[in-house]
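Next up is one chain by itself, shown in structure tokens, the form predicted alone.
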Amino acid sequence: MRNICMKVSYDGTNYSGFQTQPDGNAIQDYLEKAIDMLTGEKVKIHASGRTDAGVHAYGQVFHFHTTSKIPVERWCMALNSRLPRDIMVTEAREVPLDFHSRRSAKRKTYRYTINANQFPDLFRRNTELHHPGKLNVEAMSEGLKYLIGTHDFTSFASRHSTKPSHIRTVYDVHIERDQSMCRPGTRDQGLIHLYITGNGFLQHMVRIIAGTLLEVGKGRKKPEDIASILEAKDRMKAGPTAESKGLILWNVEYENFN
């Protein structure tokens, strides 16, 4: 028996999330089908975490057990030839049998992208939230500092969350701006990339944080309101849940490899 760990990228636009669904249209369904086509084995893969419908991934990690003798260096090309073009396996390695993609993960990073130009980018419209109105990006950045550390993130979790604890640790959260596509003489503000790294995330947590930051950027909330929202432990105090299409699972880190 072998334990194969892989990294996969996908455009989640046309899928019902990562986790297998009755309609068979989840990323997991297509990966398991491709493995079956390649090896004849009906395996169950285990991912570092779920992503919702419409959410994307640049560095989703999953593992599965197999008796196949296919050399590890051949897995990526073999699976990609059996996958839809918007799902691509980019890394494969053999790991110890006790490795688990979710339980062994130490840190995860998500990126949420807001296109603050007047017009949406035609070619990236499925991976960015378009907001043409003026945003106070400095205020948004100021509000982020209140999220760093270990907190009860109930205010930033879906009301349908079933997790027994909403305490999570955020190691780093920051904004990076890309103004390369701004048109001279306009009010274009470019792309606003929100990066957040933590030991784990609750359902809709990053999207609710992004939606709340937009409220700060619009002047409807103050940067320091983030602290009181956290303390309230009340979903109603935070902002709306931002659209799923702007969210990408960016990276998952492990103790012995990335």
The other form holds:
There are 2 protein chains.
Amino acid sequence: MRNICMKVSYDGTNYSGFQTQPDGNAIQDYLEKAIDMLTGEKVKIHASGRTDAGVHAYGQVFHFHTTSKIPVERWCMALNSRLPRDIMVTEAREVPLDFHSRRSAKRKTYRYTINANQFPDLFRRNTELHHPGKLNVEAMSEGLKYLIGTHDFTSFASRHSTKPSHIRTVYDVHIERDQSMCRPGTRDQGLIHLYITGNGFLQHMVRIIAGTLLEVGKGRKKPEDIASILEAKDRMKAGPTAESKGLILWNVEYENFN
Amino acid sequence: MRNICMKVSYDGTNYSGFQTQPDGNAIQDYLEKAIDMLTGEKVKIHASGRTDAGVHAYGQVFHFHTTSKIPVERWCMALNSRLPRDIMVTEAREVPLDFHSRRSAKRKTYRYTINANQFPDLFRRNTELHHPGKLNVEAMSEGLKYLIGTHDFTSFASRHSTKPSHIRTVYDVHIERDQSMCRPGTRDQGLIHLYITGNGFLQHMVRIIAGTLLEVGKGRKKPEDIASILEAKDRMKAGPTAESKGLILWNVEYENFN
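Starting from the form predicted alone, produce the coordinates for the form predicted in complex with a further copy of the same chain.
Now the full complex is given, and it begins with the chain already shown.
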């Protein structure tokens, strides 16, 4: 028995999320089908975490056990030729049998993208939230700082979260701006990429953080409100859940495997 | 009678090119339909030039004559709400009646994008040519220089070109590299954006230039071969026509209107 670990990118637009669905239209379903076509084995894959419908991944990680003898360097090409064009594996390694994509993960990074130009970018319209209104990006950056550290993130979790503990650690959170496509003489404010790295994330956590941050950017909330929202442990105090299409699972890090 | 000039972006993936088609699936058809829905007038729009099926535009320009009294600042929103999501007008102006999008154009810029990473970028797969093999980008840049100036571009034009003269002037041509998505420790070479600005372009000209440049990058042709290919005035001497999806009409410039 071998344990194969892979990195996968996907455009989540046309899928019902990562986790297997009765309609077979989840990313997991297509990956398992491709592995079955290749090896003749009905394996169950385990990812670092689920992503919701419409959420994308640049560096999602999953593993599975197999008796197949296909050398690791062949897996990517072999699977990609059996996958839809918007799902693509980019790395394969053989890992110790006790490696687990979710349990062994040390840090995860998500990116949420807001396009604050007057017009959406046609070519990225499925991977950005369009918000043409004025945003105070400095206030947004300031508000973000309150998230760093170990907190109870109940205010930033879906009410349907079933996790026994809502305590998580955020290691880093920052904004990167891309103003390369701003048209001179307009109110274009460029792309705002919000990167957040932590030891784990609750359901909708990054999207609620993005939605709350937008309120700060609009001036409806103050940067320091983020601290009191955290303290309240009350989902009602935070902003709305931002649309899934702006979210991408960027990277997952492991102790001895990156 | 008024002359309205607009800028339009489109993702050409799902269309049969700019110019009106019997099946009604050209960009022009959708724009004219939207104007008809808005004004009740069956206008004919004139663009700065056609783009082929699968070719995109960031800053295509077109104009049309209308008796509609809608103020210019309302046109963009009004048309965009009547256009498919992958066609978007981003600017509208009233121009002198003798302004013509094609005849008045002074300079046009196209961009051709080659992704030279090991894997295609899922999120840009419709707007880049994927070429994972080793490319000598310095040789490509050197080869490009021979195109600058006024030349007979017969070698770089479709055999079906019906233009009486193949003499065009290339003002600027350069490569911009984007290595932000290269994964360390891999043979990823990043994105290669080829920008070319001229007073006009022949059918397939930029795509044949891109295809020939790829031959230079692969070492099958030398940079200085570009000079002798130009001189030969023979389409057979140049490289293949590169795929349409990597091409985008970037910008069109006018004397008193940019």
